[in-house]
Amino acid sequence: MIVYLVRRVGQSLFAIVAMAILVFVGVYAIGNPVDILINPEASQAEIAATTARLGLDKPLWEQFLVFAGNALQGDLGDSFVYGRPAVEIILDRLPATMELAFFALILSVGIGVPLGVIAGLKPDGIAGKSIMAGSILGFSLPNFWQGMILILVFAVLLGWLPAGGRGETVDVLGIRVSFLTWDGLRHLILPAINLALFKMSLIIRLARANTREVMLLDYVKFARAKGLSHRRVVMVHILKNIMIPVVTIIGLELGSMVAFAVVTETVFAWPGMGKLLIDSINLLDRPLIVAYLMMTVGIIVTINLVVDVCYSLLDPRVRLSEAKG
């Protein structure tokens, strides 16, 4: 187990420092960011001594090094715009994207697998046929797309919820939330529907397919055969079975969620990390998107890492196949 662990660490260590190249020569070979950031009339002094304040006078290699050096002490850099540590200002804005992908997520379960359970029960009939057909529409439909449509029915036709911003907050334990009051939770409604669309897809399709392997299990046919009745059938000994590998999807896709959902935050205006980014990628921020997708790789290598090892636990097949090789 000790050998698995280190190796799996070292996997991800290497996986992180990979990214870093690969992220700060991307973002930092194109552009320059002083040509937004200073007055178009600034003289040439002015320039020189704003990129030597930002250290973009530096080589490349140079400034990856002191990029490097500080990473390692926990410091990704301060903004260009906003002068503030990079990921003091990333975390101001998790809480409200940790909201929208939470709120998501008990969507995309609390829909997406009693709809998966019914399709697989009934898969020739019009409601499993229609919730497949839904399904691959929140699969083939843009997700921008989706959110216009959201805003353009509810909002505007309808005029039933707000079409972008967050709404009234409320500060608990130092943190602001939306969901605890009314006008934040109706801010709240359609990103998180946009959000939770795909993933509500992917759930669906899952739960359908497992529902359909245990339906033919012997332990299923012997409880039927036990006379139990249907609803206790499905309640007790088909939806656990199938929750097993939907808690795995569920725990992979939170990281995406949380990481990806800068489509959602720009489309309805939703002050979460995703708009911070498109707002860093407009100003050329460098330090802040650098920060931002250092941080989404940590999020995802960890997660995979504590899969990967809770696997290990579960079925030592998996570790032992990982010493062999």
Contents of the next structure:
Amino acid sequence: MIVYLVRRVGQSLFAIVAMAILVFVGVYAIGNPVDILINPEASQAEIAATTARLGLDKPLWEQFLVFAGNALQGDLGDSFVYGRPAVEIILDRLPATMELAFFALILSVGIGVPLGVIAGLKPDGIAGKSIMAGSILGFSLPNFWQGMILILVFAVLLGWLPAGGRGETVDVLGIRVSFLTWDGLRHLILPAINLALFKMSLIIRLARANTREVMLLDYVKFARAKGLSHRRVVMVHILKNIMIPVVTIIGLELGSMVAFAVVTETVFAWPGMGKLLIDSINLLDRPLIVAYLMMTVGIIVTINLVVDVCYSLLDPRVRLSEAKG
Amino acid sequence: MKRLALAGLLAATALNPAFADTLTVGLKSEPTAMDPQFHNLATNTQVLLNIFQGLTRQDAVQKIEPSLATEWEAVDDTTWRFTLRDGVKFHNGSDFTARDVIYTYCRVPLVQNSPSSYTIFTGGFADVTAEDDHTVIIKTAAKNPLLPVELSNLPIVSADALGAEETVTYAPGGECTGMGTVPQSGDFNDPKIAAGTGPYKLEEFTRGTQLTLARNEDYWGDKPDWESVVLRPITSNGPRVAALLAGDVMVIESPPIQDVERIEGAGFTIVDALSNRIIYLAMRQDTDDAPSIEGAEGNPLRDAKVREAISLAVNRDAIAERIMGGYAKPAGELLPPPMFGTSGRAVDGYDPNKAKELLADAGYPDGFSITLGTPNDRYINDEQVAQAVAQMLTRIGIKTSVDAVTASQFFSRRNNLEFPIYLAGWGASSGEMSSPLKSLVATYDKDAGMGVTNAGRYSNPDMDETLKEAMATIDDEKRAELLAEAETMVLDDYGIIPLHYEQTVWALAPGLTYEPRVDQYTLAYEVKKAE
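Can I have the other form now, the form predicted in complex with its partner chain, not the form predicted alone?
Then the entire complex follows, led off by the chain already shown.
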């Protein structure tokens, strides 16, 4: 187990270093931030002073070495626009994104798994067929379009829910959360649904396929033959066995939900990290973009690591085969 | 549809009992800090003007009027005397005196990490002294007739709230004494530090989410209509309109022009006004080997006839009507008349035949090929306008292709002189003619700070002379004349081609009014309840 862990952590670190180089070089190849930031009436002396202060007058490799050196000490640089540490600004926004992602995840699992199992048990029934048709819609309609339709129907036409923003928040252990207030919850519903629809469809399809596969296996037939109730067969024998792939997907998708909630956050003016990223790209706020991407890489790598470890605990064959290979 | 939208609005407002006294505004961008001396940017200014005020201010058409100073005069060419308003209190209760003014101007160079510093205004201050508590003398290093205009951009902060010593003395370049420990921009999230003299006090600033303001009951001027104000940044156009239609916010700035009809159809009010922003074409004129010109010897854009042909080839009325949906006005100058320094010059007519003749005269009967650079997300419908211009130029024989890129790329490439001809815009923050002349068409001179945005590298020494003279003339009437004269030289030369003035649009919930502003600012305290 320890060998496996060490190896897995090593791979993760390598991924992070490789990403750092790619991200840094990529972001620093675009435009000149001073042209965007500075008042257009500023004199050449002002422009030169700002360029020097932001360190943009140094060659790329030197800027990277400075960045890498600071990064090793946990400092990802100061935002050009806000003049404060980029990490601090991103962490300000992190709770909003995490809240949205978790809420969406709960929706997609809580609704996706039962629907998938139903569709898998009765693939030819009306319920099964309509669930599958619905999941195709969830898959194929573009995310931003779904968002706009949700806003149009539930906010503009019906006026049931607000069109965007985060609403009232309360401090829990110094973190702002909105799901504890009625106003905040109302603001959370539409964006969470928007973010959840795609994953929900994914989980429905996964759960359905696995249910159908597992149903045909001998132990299910045997359980039935033993005279166990239908309910027990489904809840214990089938559900338990379709959960391994679902857990994997949840892990992977949680990472991508946190990192790429960009579209939903933009459509719903949700003040999370994704929206911060888009705004920063428009302003060429390089340290913020780099810090954001590095943090997402970190999050995804960590989640994958945790998932793999969980997986190897659930199914020992995984670490054995890795250890051999 | 209309009834449903209104029902939605009513439902949303019914759930919000504070509606009558709280104004909610959807802004298209967010201030980067609550420190009024951190980032010299319109986005920050329009929000912070609710809290902080300068000695002067600009009215809706950018005319200078008294604010914290009641009157001012030029004692001599480089000395100004400002009389401060009596009985003004900061939000923290301390009195507003000359000491606050000196402290404010002292602090400008001490603000760390400023992305765009206010030193462009204070850099020329040789000395700032107090004659008494309510009289301030400002001496400038060079003649600067725009000083009262520039002071409108320098909001006064409270010396007491920021921890200054009893006496503060001015010295240029951040060498003042008595400053104490100067708070930095992050500290301004604390309403105790962010104490201004404006109609609203800062209540809470949650980055990315909203800014809450409370009415300053001790305000020296007219009290605003709203007890509290919530400003929400909603950067994308669609969601901003949706927020208005759904009743989440009561006012939005810059709804997309294509949505205006729908917004009006749903019972909302649209107000609009000409802005100080000119959309123009600039052409590379300093070199024979300008990039991306093909099918011609040398650089045809150096010939004034070719430039005139380009101007005559553009059908400005068609652009204003069809592409801008009527929310633009064809331009003949660099600022809409009757703003300061304009001459009332007529707009160039649309005359493709004469344009073709001019091209033939200049020795290009078969035209040539050229690339037109444009941003695609900076100005209203910028890429579509550029496409239309390209088609119009192609019609007279100048085969034009459009190179449209995002603003952050465009400005860098433009400043690297990558475009032989480009479309861009300029908003005169000072509201008068020296701003566009100095930046867009004065001969490029890095060290003197002239022609900084002149990426066509147009140069006309006579114009430069006249402009310099104007910029050192304190007498307003004389200066206006000189500026108009300088502008006429450029336009006669077709050194730059004005296309149109953008119109700025606001959408308001029924029952609200807002006087549209030339500088495109959305000022919460100017939003009124219609009675």
